[in-house]
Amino acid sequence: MEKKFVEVCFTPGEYEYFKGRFEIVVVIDVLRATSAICSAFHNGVKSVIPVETIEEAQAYQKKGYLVGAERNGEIVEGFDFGNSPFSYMNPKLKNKEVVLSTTNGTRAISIASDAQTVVIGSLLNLEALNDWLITQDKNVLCLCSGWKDKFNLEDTICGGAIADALLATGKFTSNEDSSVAAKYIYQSSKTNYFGFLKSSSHRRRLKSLNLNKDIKHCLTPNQTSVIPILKNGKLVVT
């Protein structure tokens, strides 16, 4: 049987040089978009819409939808929450559909919309994802939201983490040099998440606003078996 690929992209910088070889790609961005996308439909949220711009987000909100928005780690005002999965936790938000605008996730989302297959990947449904991709048998791509076209480190180990579990079933190859970082990265902060993270930027910026609790919710995997899939511009769960 031939094998398929599994590769990390760092960036969405970089996506360029991955696209149209893979059929699913898997976004990721732990803190905290994805985490939030997965907290959202783990606690009910019908749908997810997300939109690159704040632009965007406005135009919705005009037309009554609720609707979160997030830059620099902060609520932009006017807005009815952020990206924290704690606000996707209120009852309220059950079975509604939500608009979401993030600094680096929802962007990424967007830049693989042209892929055959757009999945939410965190911490936190990553044993669920891997099952999942692991019977789908087709080319996975990871792209790392991370920081304003930079590489972070979080969104880096998760790809690594999925990238590890499909290498170690024989079934899946990769060539890339960043699929190989990405892994021992994994390998090396899989004890303890929270603590390798501690110096890394967006653990820093979080912090400095107060985010620990987001933090630590988002670091804390395999709490959902939620796998959020973009169809026809929403986000849905499996």
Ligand code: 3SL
Second form
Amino acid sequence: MEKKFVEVCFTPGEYEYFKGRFEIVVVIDVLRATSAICSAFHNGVKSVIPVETIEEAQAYQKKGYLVGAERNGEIVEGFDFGNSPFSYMNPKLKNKEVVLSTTNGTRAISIASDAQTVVIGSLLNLEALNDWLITQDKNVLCLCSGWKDKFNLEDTICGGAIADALLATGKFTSNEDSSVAAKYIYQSSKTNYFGFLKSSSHRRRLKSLNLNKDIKHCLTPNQTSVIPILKNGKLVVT
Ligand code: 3SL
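Next up, the form predicted together with the named molecule. The previous block was the form predicted on its own.
Let us now look at the entire complex, which starts with that chain.
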């Protein structure tokens, strides 16, 4: 049987070099957008509408939607909540449709939306996602959201973990040095993500905003088996 490809793209800015070759794109923003989205579904949110701009978020808010918006780690003034996974554990959000706009994560989702299938990856749903990807028999690209088009460690670790698991089945192969590097970074970090990321830029940024609890939550793997998937502009779970 012909092997499928699994590759890691470090930033949304590099997506154009990978675009069109992968049926499945896994969007990853470990700190914190895709972790918040997984937490939302795990806690019963019905759907998440990801939007790129604050203007789009405001338009939804005017229509009466519950809207989360974050920029540079902070809740954007005037919105219902930001990007903390804990905000989405509120029982009031059960069975609700929410809108979310974040600095990098929702932008990456929007950039990837040309792909046949877009799914949400994080450390929170890592094992379930890997199992699902293995059954799909499709080429897989892990798209790291990064930080404003720059490389970050935490998304690379998650992309590397996915590549590592898929390659271990023998059903996948990879060609790109980014995938090899991501795998090595994952392997060096896997026994202690929190320690490994101690000096990473976004961990420092969130720590300075007193968001250590969020960091710990987002770096604790396999808390849920949800696999959010983009359908007609909305993230849902099947
Ligand atoms: O960039 C994003 O999408 C966010 O996850 C960043 S933050 O963790 O909310 O600062």
